[in-house]
Structure formats: C-alpha cells, structure tokens
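Form predicted on its own, single chain, as structure tokens, below.
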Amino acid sequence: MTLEELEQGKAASLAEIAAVTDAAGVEQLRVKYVGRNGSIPALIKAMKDVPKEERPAFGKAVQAWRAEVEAALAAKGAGAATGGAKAEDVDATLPGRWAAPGVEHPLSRVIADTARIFGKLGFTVADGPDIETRFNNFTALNTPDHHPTNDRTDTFWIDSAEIRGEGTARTAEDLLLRTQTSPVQIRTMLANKPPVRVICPGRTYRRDTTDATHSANFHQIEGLYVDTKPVSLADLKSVLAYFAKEMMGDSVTVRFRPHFFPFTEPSVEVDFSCHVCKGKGCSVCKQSGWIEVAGAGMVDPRVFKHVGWNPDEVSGYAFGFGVERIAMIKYGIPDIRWLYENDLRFLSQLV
C-alpha cells in the first residue's frame, strides 16, 4: 500500500466514524480499524514487506492514521453515551442531582460505639453461635431446670430429632436459639484462663409478642471481667459510669438498685439519669428522672465452678443491656419496630 492509498483509507475511515450514530456502531468500527485483527494493526504487521527506505514515512503515516481514528472513536463514544448531546445542548443552570450517601443503622452504630468505648478499658469483643446448648445458655449460668425460661413458651428450642454440632450428636432437647449473649461468656471462660475481659454483642431470641417495646429477635451486649486479683462492685460501677458518659453525654449519672439474677450475686439493676430532661422528669423517663438500662452484678461462685474455675481464686463482674433499648433512648425512637422496617424516611433522619 502506497502513502497515497493510506491517506485515502484514513479519509474513508474518518468519514465512516463521523456517520455512525450509536454506541454499537462505534464499537464495530473500533474493532474494524484498531482492534487486534483490525485494518491498522494489520498494516503495522505488514511493514516488514515495505521497502527499507520507505518504512519511516510509511510507519509515521500509519501511526498518524491510528491516532486520528482512536481520537474520533473516543469523541463519538462520548457522544453516544450522552445520546449525542453537544456542549451547547447542556443547561448548566439546572440544579444538580444529589446522590445521598448511605447512613449507618442505629443498631450498628450503638454496637460499634460500645466496642470502641469498652475497647479503651481493655475489653475485647467475643462472639459465639446463635444456636446454643442448654448447658451454656442455662445450666452454667446457674439457671435451674424448673426456671420458666426453660419452657417452650419462653424459649425457641430446636425441634430436629438430632443435630450434629461441634463433633457431637445432640438431641433437640439440648439445643436452642440463645436467649442472651451470656453463653459467649461461658465459652470464653471454658476456652481461657483468667484474667478475661470481654464484651459479647450479638443477636438473641425469645418467644415474645412484638409491640412497641418488645421483639422476639433483638440484640444484646454483655460484658465480663474476671481476674485473679480482687474485683469489686465499685469497679463495676466505675466502668458503667464511664460507659454512660461516653455513650449518653457528660451529664448522665448511674444508679444501682438491688435485684436478682441467677448468675450474679449480688445483682443490681442499672439506671442512667435521663439525658433528655437531665433528671428533672419527662415523657421519656416517665417523669422519674431515671431510665432502666442494664442488669449487672458480681459473678456467682457457682458459675465459676461450672467452667472449672476455683471461686476462691477468682472474682469478677458481669453486665448486660439491650442494644435496641440504648438506641431508642439515645436517638428518641418510640417504637422498636422502626429499627427493623428499613424505612428510608426513618433511617435518613439518623445521619
């Protein structure tokens, strides 16, 4: 092919590109002219047959043809992507389209904030399975077999005739959907030696009628600190007071009330002063100035015995609270069901 024929081929290809009107046509011409088996790559391969003295001019012309074709294809491709619109067809005065970023779900935010706060105090995050054994969920936590939580009216027991887990066949009477994240504390103590300092966030399940404040499927975060050196109720109070201020604000204080839990002795209910009314009384705290948040206490010695630890050599505390409850208090959410409906009108308010 002579230089004159190259110029004719270039003119024809540019005219063909100029006439195309859609993206498919642009792609066809790209393959035809500059694709792996296209016309221009074929000319480059054929340069070995061009006389030596003509190769520089021939190669320069082929490369110029390739550059112009690629530029024309790129311009046509951009035009096809915008429907052939030209710069003068764009109205720059029109308002832009705001692409709203996603927001973190309030439950995820509370869990992450809790892990961050307790992480500053040396707590690590421990995890465990949703399907638990009777031993981990009840027996090791000092809950007797006749306790109401063992009934099928309160707990989701697995109905399969036999399930294999952790290398052992277990009957349906031995497996359940965990009613709390405390079994993770049992697993942690069974797998480690003291000291242990963990928080256990996770999903829990109870047979409960769903309403504005209850759900059969919810989240808990429980904490455990056990050491061979003395651990006191004062240590527990200081930790929860620190958590309250970090989560709810500096003005929040903590109140302990005597209570009973099978796995702690002594046991306490933990209240935070209402962060909305600053303890003066409002609809959020039902005019009491306080909001019940958590259960806590010193680990019962019988729990230590169940995991093979000597209660005369270790001591510690445990606490637990509902993630949904913290989220509802912190963000002023009146109905727990809002947290599960994935309504963007609600979630977009929590930026």
Given for the second form:
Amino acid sequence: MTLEELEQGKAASLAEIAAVTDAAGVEQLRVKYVGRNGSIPALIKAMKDVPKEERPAFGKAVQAWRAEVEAALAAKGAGAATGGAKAEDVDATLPGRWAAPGVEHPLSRVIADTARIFGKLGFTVADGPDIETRFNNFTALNTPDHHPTNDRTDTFWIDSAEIRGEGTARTAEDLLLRTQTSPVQIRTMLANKPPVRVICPGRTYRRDTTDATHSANFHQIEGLYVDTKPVSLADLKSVLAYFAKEMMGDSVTVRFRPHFFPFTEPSVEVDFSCHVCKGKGCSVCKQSGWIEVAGAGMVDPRVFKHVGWNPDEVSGYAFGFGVERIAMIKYGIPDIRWLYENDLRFLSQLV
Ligand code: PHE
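Return the form predicted together with ligand PHE of this protein as a structure block, the form predicted on its own having already been given.
Once more the chain from above appears, this time first in line as the rest of the complex follows.
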C-alpha cells in the first residue's frame, strides 16, 4: 500500500463512520478498523514489508489514521469503558468491585479522638518511655517502696539489685516496664514550669493473667493539669463530663466515687452513665446504669514536692483511663483479646 492509497483508505473509513447511525453499526466498524484483526492493526503488522526509508512516514500515517478513526468512533459512542457494549447490556445490579480499604484500629481511634477532644480544651500530647525508673513510676508518685505494686509479682522489673541477685536494696534508678502512664506526669512537671496541661497516651504493663478483661500489656491515657491559679475538683469533673459527651454521646454524664490513689488527694473513681441503656440498667453496665472508666483526683502535695514544685503555689488534677476499656464499651467489644489478635473479620466490622 502506498502512502496515497493509505490516505484514501483513511478518508473512506472516516466517511463510513460518519455515515453510520446505530450502535451495532459503530461496533462493526470498530471491529473492522481497530479491532484485533482489523485493517489498521494489520497494516501495523505489515510494516516490516515496507521499504526501510519509507517506514517512518508510513508508520506516522498509520498511527494518525488509527487516532482519527478512534476519535471518530468515540464521538459516535463506542467507548473503551464499555468495550462497545450497549447500555442495555450493563447489569447495574451486579455488586461493585471491593477495594478493601484499611480501617484505623479501634485503639488508635480512641487515642486520636481523645487527643482531638482534649486538644480543644488546650491540652497537648506528652510522651514518655515504656521503660521507667522506680522513681518516676512509684516513688515520685508517692507510692512507697513497700507498696504491693512495687512487688515482683505485680510489676515487670528489668533491672534492680533483686533481679541481679545482689540483695534487696531498692534504688530510685531501678528499671521496670511502667505499670501506668502516671510517670509521664512526673516527666512533664520535671521538664516544664506551671501551668501544664497535657494528656499522655501510651502502653502500660502489669503481671496480669490474660482473660476477657485483662491483658499484661494494655494502654492508658493520662491527663494532667497544674496551674498557679486554684484548680478544683469541679474543674476536673467538668472536663471529664465534656470528654464523656464528646467520646460516648450527648446523653452520657459522669459521676465520681471516693477512692484512693497514692498520688492524688482526694481521689475518685470515675463512672460514665451507660451509653447503651442511658442509665436504666443493661448487660453492658451489669444492670447498674454506670460504667467505671477512670481513676482521678487532685495532685497530692507530696508529688509536687518530688518534682520541686511548691504545693502552696500550685494545684492541679490528674486522671487516667484505660484505652481498651473505652474502646470496648464504645464499640461493644466483649473480649479485650480481640483488640490484639488482628483478625480482619473482626477489625473490618469497625469501619
Ligand atoms: N494511674 C492510675 C491507675 O493506673 C490511674 C490514675 C491516674 C488515678 C491519674 C489518678 C490520677 O490506676
């Protein structure tokens, strides 16, 4: 085929396409010209027989023909997307293709939501290491060396005289896996000047036997607010009430029950009203209408002394809650182990 014949062939094909009026005709011409065995692909295959010096010009002309024919066909409604199929051939009731998008893990979500909620109140996020000293995890938090939580049966110790088999001497530098996020309170106060307003999410470790509600490794979020102006228990309650509503829904309220923690005085345990039964009593709240979620209280003056702050000049509150606990009640998860098994059949339900 000469270049001239090629131009004629192109003109004829375009005229043919311009004249066609129905979809079946368009499809026929698509097959005839650009289909797998169509005449334009045949020309491309035949290129090897074209004299070498004519090949570039010939090739260009064939490509231009193909482009023009495809454009003309597309303008007539023959589309690659439908592969030339007619509208009535498309079954719109077939399920779409599943793209399997990832979802945020419920624990990550609770932590991110908490940071966002407290962020609105001016709290920033503070961080601390999982391996702590006895001083930060216990002593500075007014928990004496003889307190049972210091014991080897409750805490994962990493380094101490006892671990090394060198006797029973206890020092401030002994190392352990933190049993709570409260040592980040100490780090924050040692590194800053009042006022401080932080939340500290992180992993915590205890020698607990794993069951549906316990895990040797879980997460807490600590909160600490200390200021040179007076801070009261009512401030703490209002902040936690705000958090409860933002996290669990508008109907949720908080109640305080007297409790004891070595590092707060007074200390309270914090309950949220049950978001499922709205306080009437159901299986989630064990018929009580309330769910225990946090420990809290006013920072004990002894803690301020340990970090070198004058308890007559500052006051503040602290709270700490379990991330797993919030996730379990919020998403109705009955077994804490589900949060660690990474079973997609479970995780992907929490979209
Ligand atoms: N650290 C405490 C616990 O793990 C919780 C707590 C934090 C209590 C802050 C009071 C203030 O049980």
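Predicted model only: the values in this text are computed from it and were never measured. C-alpha atoms forming the largest set that superposes within 1.5 Å between two forms make up the rigid core. Residue numbers count along the first chain shown, from 1.
- Relative to the superposed rigid core, K286 undergoes a CA displacement smaller than 2 Å between these two forms.
- Core-superposed comparison between these two forms: the C-alpha position of A71 differs by no less than 2 Å.
- F321: CA moves less than 2 Å between these two forms after rigid-core fitting.
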